[in-house]
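We begin with a single chain expressed as C-alpha cells, specifically the form predicted alone.
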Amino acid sequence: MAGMKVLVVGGGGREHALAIGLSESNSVDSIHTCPGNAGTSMVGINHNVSATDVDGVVALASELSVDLVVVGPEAPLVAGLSDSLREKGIPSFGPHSEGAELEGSKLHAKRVMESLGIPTGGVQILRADSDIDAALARYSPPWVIKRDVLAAGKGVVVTEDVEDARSFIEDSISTDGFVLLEEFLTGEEASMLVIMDESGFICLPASQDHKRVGEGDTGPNTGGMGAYAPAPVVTPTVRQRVIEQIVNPMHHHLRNQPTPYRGVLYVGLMIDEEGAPSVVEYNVRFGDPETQVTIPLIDSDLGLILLAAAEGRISGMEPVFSKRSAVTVVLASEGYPGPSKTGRRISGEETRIEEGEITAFIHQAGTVRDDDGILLSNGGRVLSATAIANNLPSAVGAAYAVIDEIQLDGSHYRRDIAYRAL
C-alpha cells in the first residue's frame, strides 16, 4: 500500500524512533504525531492532542483520514483507544482494552501466566489485614514489590532492606488497597518485542534495558537509562525456549479471545545460569528505550509490518533484520527519576556521526521548542544518543561520542550501557 498517512500517538523517545522508522518506509507518505516532541516535528506534523485523550485522538485520526494509527504508550491502550478507533474502521496498531490488561494489571498478568503454565516468579497478594512480616519471610531477599497500577516503569521497588520493603508495602496498600510481593528471579534480564495478531507473530531482535539510574545497576528504578540489541544472553537456544515456553502459549491464548490482540507484546525476561527463561513482566507496547535500538535493526518496510498486524495478517509478512548492533544512551534531567528540572536549554542536539559503517544520532523524548526555536527540556528522560554499527563496541563508542556533545545543565546519564555484553 503506497502513500499511507500514519498517526503516531505519544510524545517520547519511543515515538520519535517509530516516526523515524516510518519516515524511512516506502509505504508511508506522511506522518502525524500527537502530541509528539521537538524530534517528531522534524519528520512529520505534531498535533496538540494528549495521548490519553481517547476521544480527541479518534477525532484527529478521523479528521486526518489516516490509514493507520500506531499507539506508543500503554495508558491510552488500557483506556480503550484501539477499541474506539476500530469502531470507526481505522486500523490501530495496539491491543484492545482487554488485551491491554496484561500491562494494566500485574495481578491479571500473573493469573494468566499461571493458568497457561508460563514460567514466572511466585507472587503473594498483600492487603490491609495481611501479615507483612510473615509474607516477607516466605521469600529470600531481595524482595520485589509491585503496585498493580500503570506507573511508567517506576511502580516497582527491589530492595534487601526490610524496613524499605515494609514501608513501600504499607504505602502501596494505603494508596491502592493491595500490593504484589513477588519472588526475586536471579539471572540476566532481557527484553523481546513480539509483533502479533490472530494470524501469527514475529519476534524482533532481543534487547537489554538498563532500568536502574546508576552505574552497575544501582539506585532506584527508572523508565530506562539505555539499551542495546541484540542481547547476547538470548542465544539461539534461549530464543527457541522463549518462543516455545512463553510466546507460543500466550499467543495461543490471545488469538482465541473474542477480540483479537493486534499490536506488540513486550516480554520482559530473566535468563538463569542454565539458560532457562522466566517472565518478569508483560507490556502491551513497544518498550522505551528498547524501541530506539530495535526499530533500526528492521531492514524491511516498517509501515507495512505495522499495518499488517493492525489488520490481522502478520503471518503473511517475512521481515528481514540487520545483523548489526544498536545502542542507545539516555540523557536525563536533574532530579530524575524523582521530580525533574525542566525548561532548561539544550544544545548539541544536531550532533550526528556518519563514518563508514557507523551511524549515530539523537532520539528526542522530553523536548520542546520555545517561540524562538530554542530547544528546551520538557521531561525526565530528555533524549538519547543512538548508534548503529557492525559490532557492539563500535556502537557503544559512537553513542557516547554523540551524547558527550550534548549540553544540558544538571543532566546525567549512565556511562556503562551494554557493560554486561562488553
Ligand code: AMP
The other form holds:
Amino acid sequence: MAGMKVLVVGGGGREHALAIGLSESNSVDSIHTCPGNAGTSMVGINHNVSATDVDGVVALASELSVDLVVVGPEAPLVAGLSDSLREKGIPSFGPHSEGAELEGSKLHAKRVMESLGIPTGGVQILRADSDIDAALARYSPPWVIKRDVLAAGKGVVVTEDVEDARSFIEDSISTDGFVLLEEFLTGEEASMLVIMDESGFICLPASQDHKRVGEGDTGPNTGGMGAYAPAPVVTPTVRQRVIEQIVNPMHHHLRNQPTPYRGVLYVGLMIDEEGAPSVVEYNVRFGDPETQVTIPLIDSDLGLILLAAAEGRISGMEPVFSKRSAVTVVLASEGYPGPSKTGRRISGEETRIEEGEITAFIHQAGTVRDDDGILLSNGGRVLSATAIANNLPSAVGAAYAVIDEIQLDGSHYRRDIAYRAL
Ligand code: AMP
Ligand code: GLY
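Having displayed the form predicted alone, please output the structure of the form predicted together with adenosine monophosphate (AMP).
Shown next: the complete complex, the earlier chain at its head.
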C-alpha cells in the first residue's frame, strides 16, 4: 500500500509529538495538522481549522482524502468528531461521543467504575439543597472537589482549607447545579495510556506527570508541567494489578457497547504504599505532556498501530517498546495556569542535542510564527524540552540543558521534573 496521509487534530505539544512519531513511520507519507502550531508546521502542513470545529475538521479530512484522522484533544471527541468521520467512512483514532463521556462526565465515569467494581475513591454529589458541612465532615482533609465540566485539568480543587473548600463547592453549585466531593486518595500518581478497540488493547509504558505548577508539587493544578517514562512506581506487579482490576473490566464493558471504543484510554492512577492501584480519572485521549515521553518509547511503526485501532484490528499488533528513558520539561508563559501573557518572542527553540545515546529537542505547544517568521508564544504551555537516553538521569540532564537555552520573557518551568524517580 502507498504511504498514508494522516490528519492530526489539535495544536499542543501532544500533537507535535504525535506528528513527529507519525513522520518517523514508514507507513506514513504525509502529515496534515489542524490547527497545529509552529512545531507541527515543520513536520507537515498546518490548516487553519479549529480542533473544536467538528464540521470544519470533517470537511478538511474529506477534501484532503486522508487515510486516518488522529484526534488529540477531548472536546471534539465529546462533541462527536469521530462519529461524523466514521459516517463518512474515514478511519478515526479516538472514541465516538458516547465513549468520550468517560472524560466528558466525571459522574458518568464514577458510575461506570462503581458498576464494574473498579477501584476508585468514594464520591458525594452535592446540590443546592445538600448539607455541605455534613458532606465535608464525612471525609478527612484534604478535600477534593471536582466540577463535572471539561476544564483542561483546572476544574479541580484539592485543599485543606475548609473555607476554600466550601466556597468552591458553593460557586460550582451555583454555576453547574451540582459538584462532586471526592475521597482523597493517597500514594503516588501515574498515567497509563491504553490503546484500545473491540479486538483488544495495548498498554503503553507508564508515565508520571507533574500536575502542580510549583516545585515539590505545590501551587495550583495545571494541565501538566512535565513528565517522564517509564514510571518506576508502576512495577511489573502493579502493572499486572492495573490490567486485571482496571483495564480488563473496562475493556470488557466498552467492547460490549453498541459502538466500539477505538482510540486511547488514559487511566490516571493513584498507587498506594502497598502497590494497590485506584483510578483518579479517565481521559479518552493521549495525555499532554505524557505523550511527549511515551511516543518516543514506541519502536514500532506508530501509523500502523493507530490505523489498526481506528479499524478495530489492534489485537493483531505486537508493538516493540524501547528500554530507554524519556523526560519532558514544560515551559509555561507568565501567569500560567492563570491568565497568561502571550505574543512574546521566543528564541532558542532550535536547540538540539545528539550526543552518543542522548537525544534532546523541543516539542512546541503554544507557539506561532508571525508574518516575518518570528516565533511567538501563543498559549499557557508554550513548549517542552524532551530528552531520550539510556537512563533517566542522563535524560533529565539533557532536557534541562535544552530548556536552559530557551528565552521567553516571564516564562517559568519546574526544576524538579522526575525527582521521585531520581
Ligand atoms: P483530575 O482532573 O480528576 O485528574 O484531577 C486533577 C488532579 O487532582 C489529579 O491529577 C490529582 O493530582 C488530583 N486529584 C484528583 N482526584 C484526586 C483524589 N481523589 N485524591 C487525590 N488527588 C486527586
Ligand atoms: N497531563 C494530564 C492530561 O493530559 O490530562
